[in-house]
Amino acid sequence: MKKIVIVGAGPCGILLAHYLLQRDAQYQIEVYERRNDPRQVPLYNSKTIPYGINERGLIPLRRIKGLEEAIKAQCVKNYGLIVHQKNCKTRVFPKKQPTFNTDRISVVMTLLSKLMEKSENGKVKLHFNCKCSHLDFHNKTVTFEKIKETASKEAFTVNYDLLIGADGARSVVRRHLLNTDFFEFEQKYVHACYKTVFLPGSNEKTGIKLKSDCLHVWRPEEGITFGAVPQLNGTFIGLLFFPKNEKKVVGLSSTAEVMDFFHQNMPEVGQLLSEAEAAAFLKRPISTQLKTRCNRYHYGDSVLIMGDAAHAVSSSLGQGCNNAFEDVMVFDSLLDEYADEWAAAVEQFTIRRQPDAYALWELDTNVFPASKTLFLEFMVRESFAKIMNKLFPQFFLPPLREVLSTTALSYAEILKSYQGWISKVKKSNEKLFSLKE
């Protein structure tokens, strides 16, 4: 029986455990995660981020019995985009088919719960509070530090036959690949930082009520965007994006200033925001977004990275989790194709996935322009594409936003089809953000 060690118990790592568990091959699966077990920690909104599961992510879930239904039960259907303007008027962009909004913790807990239902024979073992600290690829060992409440750390080493790094954008497994020959890696911080805001869906006193089955967006000025993502319980997780040196945001120093900022720039949000949440917003650290890419995802016949560890992107397009789920499905298909011959499967994973990962790197942050003028052009383009695709589908592509969220068309194909727009936005965004730095 081969021992598989998965580093990272996020959506990618846990879905991979599901896939490996249902294979005929005899695998002993051990999953190690540096965070606490989410099933034993009280849920605090400040520790979760919104997810949008689209068709690309649903297809891999469908291949595991019961997973798609279980995830959807934690989601709210999102039927479109509502853009709020400063004059309080709105523009609605409906979706051809819905995407499904939830949050990261809900996805992880659902995947964990279903995994435990299927692993009563002990073929899957979960280890939390275990920080990966060192890898020895030659001897096939990985060292973890057991994190305790007393802040003390107890190191231990485990062996593996096969190692999967699903440990996120700042992957420790990937970091050790830097010591291998001809491994090339690039990382880039996204211009837009963000802070989270948690909102009720309505305020009876002011009469404000956000449509609970749509994503809401405000763009008060160039470089600043606020998105409110609906959740199953009727609340919204908001994300305020802004350049790292934007004084209008980073200069906020009191609850009153936060309230005033939202009332002036996003009046609907200001009327939903409580003083307690404004105070919490002020204390939350500014979060950065990291994009990564590398020239291969494997080492030899026994090490593989996937998900954000292999190709992290920003939250701009909502593709990170969906792309990670697709990674798992592709790798499982390769194991089928090569009869669980890992040497061939891991090498082919790099070959098959790299073109899409590089294409997504280009699409990421370059679909939606930061410029207000160019964003108006984007909305016009989307409306025109929707009409023409409906009338002449054989000649006109669907709107870019729709292609990304409702199809499983490869990122490489999407980039090729919309290269003109992506190049135009990329040039505009780079110019705008360089002026703000």
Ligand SMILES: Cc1cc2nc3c(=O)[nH]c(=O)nc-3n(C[C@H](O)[C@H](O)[C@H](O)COP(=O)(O)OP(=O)(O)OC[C@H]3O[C@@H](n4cnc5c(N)ncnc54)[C@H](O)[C@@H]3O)c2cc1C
Second form
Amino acid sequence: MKKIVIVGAGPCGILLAHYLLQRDAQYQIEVYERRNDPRQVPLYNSKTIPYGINERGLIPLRRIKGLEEAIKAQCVKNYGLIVHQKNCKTRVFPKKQPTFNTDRISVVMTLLSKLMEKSENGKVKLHFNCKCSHLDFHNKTVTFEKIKETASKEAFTVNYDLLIGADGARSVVRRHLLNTDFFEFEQKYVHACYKTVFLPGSNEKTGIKLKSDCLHVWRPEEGITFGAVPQLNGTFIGLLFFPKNEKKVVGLSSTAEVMDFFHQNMPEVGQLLSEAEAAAFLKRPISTQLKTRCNRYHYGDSVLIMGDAAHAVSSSLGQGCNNAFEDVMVFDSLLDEYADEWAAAVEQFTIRRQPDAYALWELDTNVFPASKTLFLEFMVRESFAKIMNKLFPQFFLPPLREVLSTTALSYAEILKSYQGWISKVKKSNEKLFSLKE
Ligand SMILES: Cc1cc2nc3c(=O)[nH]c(=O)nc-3n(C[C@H](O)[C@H](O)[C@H](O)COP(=O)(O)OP(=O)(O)OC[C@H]3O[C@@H](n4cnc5c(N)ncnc54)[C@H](O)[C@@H]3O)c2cc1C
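Switching from the form predicted alone: structure of the form predicted together with this ligand?
So here's everything in the complex, that chain up top.
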């Protein structure tokens, strides 16, 4: 029996274990994750981020019995975008097909519990608190540090026949590929940092209520954006994006200042924010995001990276997890195509996935303009596209946001179709960011 070691039990690593488990080939699957088993961490201790799962991510889930239903059961259907303006007026951008909103922990927990239901005779072995620290491609071994409660570490080494790095944007597996010939890698920090904030959907005292089947967005000034993503229990997970040196956010130093910031800039959010949450917001660390791309996702016949480890993007388009799921499905179909012959399958994975990963890198940075004026133009274009596409579908493309959030069209095709807008935004964003640096 051949042994497959997966590094990382994020959405990509766990979905991959599902796919490998249902293959006829006899594989022994071992998954190693540096964090705790999320099923054993009290929810109030968990850090989470909101997720929107769309058609691109649902198709791979659909191919494993019961997964699509299980994930959808954790989701709220989001039928559009509400942009809140400074004068408290709103603009609504509905869409025909919903995005399914949930959060990372719910996705991971659901995938995990379904995996355990299906893994008879311990065919999949999960190892938590095991951090991958070293790889020896020649001898096909991987070393982990077992992280103990006492914070002490104990190293151990396991062998593999196939190693898959699904260990996220800061992948250790990818780092080891840097030592292999002709491997090229690029990383960029996304201009916007972010902080999460957890909000109820309504406040009886003030009478404010956010529509629970929509994504809500505020753009009080250039560079600062706040998005509130609906959750199944009626609450919202908010994400505040801001440039790394933005004093209005990084300079906040008391609960009162946080309350005041939200009341001034996003009055509706200010009315939902409790003092306790404002205090928690203040303590939460500022998170950064990395974009990465590389020219190869495999090494020889026995190492592969996928998901964020292969091609991380920012959260702006809500594509990373959907794209990671698609990676898994593509790899599975390559195993079908090449009758589980890994050398061919891993090489083809690079060839098939790279054009889309590069296209997503471009889209990710350049769909939304940082300039407020251009953002207004974007919204007008989107509304116009919607009307024209409805009237003359053969001549006019649907709105770009809708194509990204409701279809599984390849990123390369999307980029080609909207190249004019993407080039315009790229020029404007580069100018704006070079002025600010
Ligand atoms: C604020 C925010 C919002 C987002 N919203 C969306 C969205 O709406 N829709 C969407 O599709 N995507 C979204 N994304 C992107 C999404 O989070 C990622 O693309 C997705 O999680 C990628 O999955 P992954 O399994 O490849 O990587 P990860 O989710 O990063 O998982 C990697 C796993 O590997 C583990 N690991 C890392 N290093 C090691 C090591 N050395 N040893 C062992 N284990 C290791 C990590 O602990 C982690 O569990 C968002 C991201 C952010 C930051």
